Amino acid sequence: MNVLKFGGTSVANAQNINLVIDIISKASQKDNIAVVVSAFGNTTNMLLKTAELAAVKDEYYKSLLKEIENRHIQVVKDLIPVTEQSAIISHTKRLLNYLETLYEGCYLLRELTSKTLATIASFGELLSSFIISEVMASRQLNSVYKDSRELIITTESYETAQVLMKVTQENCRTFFKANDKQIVILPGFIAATEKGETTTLGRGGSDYTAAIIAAAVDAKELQIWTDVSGMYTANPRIVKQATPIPHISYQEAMELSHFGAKVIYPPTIQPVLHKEIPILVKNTFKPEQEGTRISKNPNGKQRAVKGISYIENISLLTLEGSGMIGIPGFSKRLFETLLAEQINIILITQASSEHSICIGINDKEASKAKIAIDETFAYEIASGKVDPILVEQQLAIIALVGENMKNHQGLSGKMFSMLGKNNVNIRAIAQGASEKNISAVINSEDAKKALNALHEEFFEEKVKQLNLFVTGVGNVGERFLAQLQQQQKYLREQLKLNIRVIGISNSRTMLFEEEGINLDKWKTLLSKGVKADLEKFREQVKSLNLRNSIFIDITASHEVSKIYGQYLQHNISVVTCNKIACASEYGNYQHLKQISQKYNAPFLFETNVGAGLPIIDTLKNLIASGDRIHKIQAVLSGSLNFVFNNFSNENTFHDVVLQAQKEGYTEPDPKIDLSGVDVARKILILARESGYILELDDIENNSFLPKETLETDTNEDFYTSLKTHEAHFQQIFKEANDKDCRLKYVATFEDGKAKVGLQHIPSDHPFYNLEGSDNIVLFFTDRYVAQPLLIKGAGAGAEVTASGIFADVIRIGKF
């Protein structure tokens, strides 16, 4: 004999009910079987809900009530035929008078009892397992309904009653040798007394009263019938990534179940673990998927982690001071304060020294607690020898379970360096000596990164996920995206790194989707967003708080840099093309720094000096292995370079500077290039990265451009300026030409001093030959010193500038 228990999403409604049939039709074809049900989903908490309602003389609680009769007798319309509604429909609406009666004497009386409420929570069960019994018996199953009160003896407790087993499994043992059919239906949930009033089993009971009929009549296997498919590494409607565990143990599945998993009850798995009847978790919406088989000793592969599960509303309380130390008792009184107060622990753990106890509890239960546990320690308290109960809510517990994680080493270290990683802060710790589970208490907000974090670690093949977010999608970020979208499979499969694009800005609009932007489509969503603004966007990206949160700017604002702290101090890592931050004032380049460093948030800004080119991490790299700078002799504006090498007497300064912006090498504002200010800033921020303190002031600029082009407001006053000195531009050609020597503006640092301007390069130098819009950097330190570290390569254009930020972000990927 076998046994059947199904939940209250797979009888929701007249459609799943006849899954529910099938499945048991099909069952009952290989042996004898008992099924279990649930209330038709949801109908428990109306229950309750209208219960409380009338008490308080709510009238509303009559609408629920004719919503709950609706809901049932929509249900027998749907599936008896019409000739056999009518004797069902009367013996259903006998119940839900019944059921009315209750309702209105809590409305006169303005009372609740723990009675009432238990009796009036067993009809969600009476009426289901009536309904489903007569549909089996309108298609002439053979099938009969027996009323599990009958059966399950219990306690007066009424809401949470405690079985008593001896008389129970006698009852069960002796219906089930008489019974002939081969499918009883039973109501799941409730109980009686010996007195035969009604109890009721605790939230989740149904799966109990499945266990408790199984390990009675020794059944080969109890199947616990659900809407997902068996138990899972972690909770999928949170961690997409997760899969079902082929093979559990009765303890692990019980660890599992303890820490939040709500495939199961708690509870369910003690009546079948003695008898060794093994338990299969099943998806009644997809019956030919594996599931779950829960036993004694699982087959396949033990893996040493076999899920990860959480409880949320958790507060901690700490019960702590110097007068514990040594002095026995305290814990005795702590515990059995809260079971005169009838609340639960759900986690202990306390400190070596004694000083200590911290017990973590539901939040709805932590301001009793504390009342109770302040009035017993009073004495205490008022001559200081203990602390008042501190109380810290909204918390959750996150834990890893697996029965074989004693044999291996180091796990505890792995699941706290990812926690640390992600900034995601530890409240407590607790591990039993079994070592069947390791919990960590944190803060519920950082629950979802933490799980997925721990998942990625554990379960997935190394592959790691970051979650970009990028302002700036114009000429540089839409070849940004455009590289990321053709370089993911590679990324992959080669790097290991799941790339998702989850928030997309413009200076217009912008997008959020949690799941990943389709990069195919992204323009014509991103058109059809919301209206940007950066406080929104920095809000919505810090409350996503996904694991490995990147912030990309592809812009040149001063607004966006200015946020940069706000992101990293969230450990959200900052990749920015945009130097304003990089070169403001010290104390701010240094404090983004600072903040780097401490919340484990990498800021990198390769882009700022040369593009695509490796300048900044190869000067990194250099002071890294203890290298000095003594000297850099670079030309770090690809823009002025461009320029100077196109600009002849046979064309004018305005048409080549024109042709640079057509083609994407300056900025949208060509004055910062060719004013200087954009070299200089280069040059302060590699300074700076050599260990200098500087100020961009502190850069001597010897600007080529007339003053009066300088003093221009807006571009089209620019590049009427520079018409109108052409001949100024012309001079300065002629000199060097009429030298044999080409223009270059230079950058350099030396003796600490900085200067950047437009240069004479004869033909002997490095810098003579640097075509197109290249760049160059010569790194004189102690190790390179007669012959200087050289890095030459394209420093300006979309393509190269998109690759230095994607560089970044893959440098992000392997920390």
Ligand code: ADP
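Computed from a predicted model, the values in this text were never measured in an experiment. Each form is matched to the other, and the largest set of C-alpha atoms that superpose within 1.5 Å is called the rigid core. Positions refer to the first chain, counted from 1. Compared with the form predicted together with the named molecule:
- The Cα position of residue 56 differs by 2 Å or more between the two forms after fitting on the rigid core.
- Superposed on the core, the two forms barely differ at residue 754: its CA moves less than 2 Å between the two forms.
- Once you line up the core between the two forms, the Cα of residue 65 ends up 2 Å or more from where it was.
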Second form
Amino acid sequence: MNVLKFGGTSVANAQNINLVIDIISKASQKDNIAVVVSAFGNTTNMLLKTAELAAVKDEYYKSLLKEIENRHIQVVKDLIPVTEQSAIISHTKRLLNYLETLYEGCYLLRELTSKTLATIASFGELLSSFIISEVMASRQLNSVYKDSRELIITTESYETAQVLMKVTQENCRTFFKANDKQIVILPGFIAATEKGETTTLGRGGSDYTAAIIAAAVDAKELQIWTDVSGMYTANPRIVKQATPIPHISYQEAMELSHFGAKVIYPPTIQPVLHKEIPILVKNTFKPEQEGTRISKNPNGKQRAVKGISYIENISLLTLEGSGMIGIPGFSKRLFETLLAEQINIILITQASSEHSICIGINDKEASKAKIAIDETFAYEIASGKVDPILVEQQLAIIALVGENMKNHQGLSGKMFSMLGKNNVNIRAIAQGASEKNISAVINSEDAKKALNALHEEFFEEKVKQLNLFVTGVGNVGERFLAQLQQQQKYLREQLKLNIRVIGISNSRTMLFEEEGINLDKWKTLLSKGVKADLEKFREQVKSLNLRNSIFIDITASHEVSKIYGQYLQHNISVVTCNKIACASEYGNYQHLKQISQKYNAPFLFETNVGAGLPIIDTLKNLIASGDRIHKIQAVLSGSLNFVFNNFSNENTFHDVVLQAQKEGYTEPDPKIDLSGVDVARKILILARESGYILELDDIENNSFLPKETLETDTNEDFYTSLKTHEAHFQQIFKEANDKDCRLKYVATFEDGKAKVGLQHIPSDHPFYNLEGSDNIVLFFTDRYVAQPLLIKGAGAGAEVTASGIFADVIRIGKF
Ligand code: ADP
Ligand code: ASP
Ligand code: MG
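Same protein, the form predicted together with the named molecule this time rather than the form predicted on its own?
And the full complex, kicking off with our chain again.
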């Protein structure tokens, strides 16, 4: 015989019940079966909610009850032929009427005892099992209905009753021995005391019902049919990359379910374990999928870590005090106090100094526990031997599970360094001596990130996911997204990086898509996004709390540059081509670098100097390897280089600048380039990255622009002024031309001082042949003395700047 259990979602409506009937009829052709069913999906929750409302005299309970009633009647109408409906509908209504009188009782008495709650909750399974059994009968299946309350006998703790195994097993054996039908259908979850009062086996308890029956009748197999394809490496709702575990041992399954893998109710495994009856977890909606087989000795190659689970709503209680050291009996009294209050302990840790004991319990019981423990230790607290108990709430326990972990070294090291890398603060750690489980207590809000990061580390090992949030999608931003889209496949396959864009914003609208924005149509999606708001964007990035999050600034905005710190301190990396932050006061630059280090969030700005050229990265490598920078000489403005390479006595300065702007070489405000401010910012950043403390004001800037041009406020005035002063610019050209020199805007850093300005470059100088919008940098260092280290190439333009940003993202991927 086999036992099949179908969960709430599997029987949630007529359509699903049809699938269930198919599975049952196929299974019953091979062997006799017992079918255990849950209440129709969510009914138990509704039943309990209705009771709570009735007990506080909230009339809304009547509407909820009506909803429950309609739902059940509807399933009868959908599945039973009209001619057979009336008897079934009247029995269903009889059950519902009885339920209604129970609610009326609660309403009148304003009372809700545990006993009443259990009786009310039992109606979910009573109704579902009755209706499904009638559907089977109407389809001529060889079946019989049996009320589990006649078989499963429990103690009188009504809602989570303990099963009296001996009598229960005898009842089951006697019944099944006498039974001659192929299919027996029974309600899960419900049982009765010896006096015949209704009890329940705890939320999720239908699995347990099925296991008890399977063990009693020595079933060949216990099948748990649910809404996912087995027991997964982590909860598939939270970790999208999780996959079903094909084979797992009883011990591992028990450990995972105790630590929150709701797919199996924890007590379920115990009864079948002794009989070595395998449990098969299958998906009602995809019955062809293999599912998970839980058995004593699972087949195939076994991973060290089988799964990762977590439990929410944890409180950590810490009993601490110097008076505890070396004195026996503290823990005994602590645990006895909790036992007396019937509080379940989920996790315990005690440091070997015996100076403190930490226990994890359910949040709901925290205040009751505190009162009781403080009372137990009142004398010690008063005399200062121990402190009043410390309660921390809203925590979660996250656990790695696997029987084989004991044979592998370094797993806990890997676990904690991964959590550390993701800035997940660990409040307590517990590892059983058997090493089947390593648990860490963390903040609830970090649970999702931690689960995903650990899953990536232990199960996806090879592919790392980066989550990008991009602000500014003008020229450069657009190119960046296009490059990313083109390379996504390559990055995944070759670099094992899965890069997803989760958020995009321009100055008008913003868009978020937790599963990754479709880069084929980001423009259309963004245009339909919500109104852009820097602060809301940041809030959203923070609340999504995804691991490996990267904020990318592709604007030239002051406002955006001011909030990098707030990203970094939430462990969100920042990549920017915006120079404002790194060229602001030294203190701010330094602060950003410090918090980047403290919170493990890279802060990269390669494109601040020389667009996509690897200038800052090279500089960092020189410094990291012990070299020292003495002098930097550079042409760092792609736009100025373009302007002076094209300007001659055959055109006008005004037209050349305008062309440079049109081709995307200048900042949105071209005066920032022409005045030399942009170059000054760049040399400042290089000097700072070389380890020197410098401010923008310390840089000598010999601007070639007339004073009046420098003082214009708008782009329009600026261009008009260029026209007015054409003679001035022609004079500059002539002076250089007469000496056979070219004009280059040169930045120099030497002896701790920096300056920028226009220079006459003779033909034998390495800067002379610098074409188009190219940049060049010469580093003179301890190691590069006579011949400087030279980096040269395109230093402006959307495509190369985008690729520089891209390179920073990949650097973070390898971090
Ligand atoms: P049923 O109603 O069939 O008893 P449950 O809702 O009790 O179903 O359990 C199935 C759910 O358990 C899944 O939908 C999933 O959200 C959750 N779950 C949590 N952890 C895991 C895990 N490790 N593997 C599979 N499912 C899990
Ligand atoms: N219906 C019960 C519950 O929701 C039992 C179960 O579905 O397993 O808890
Ligand atoms: Mg369940």
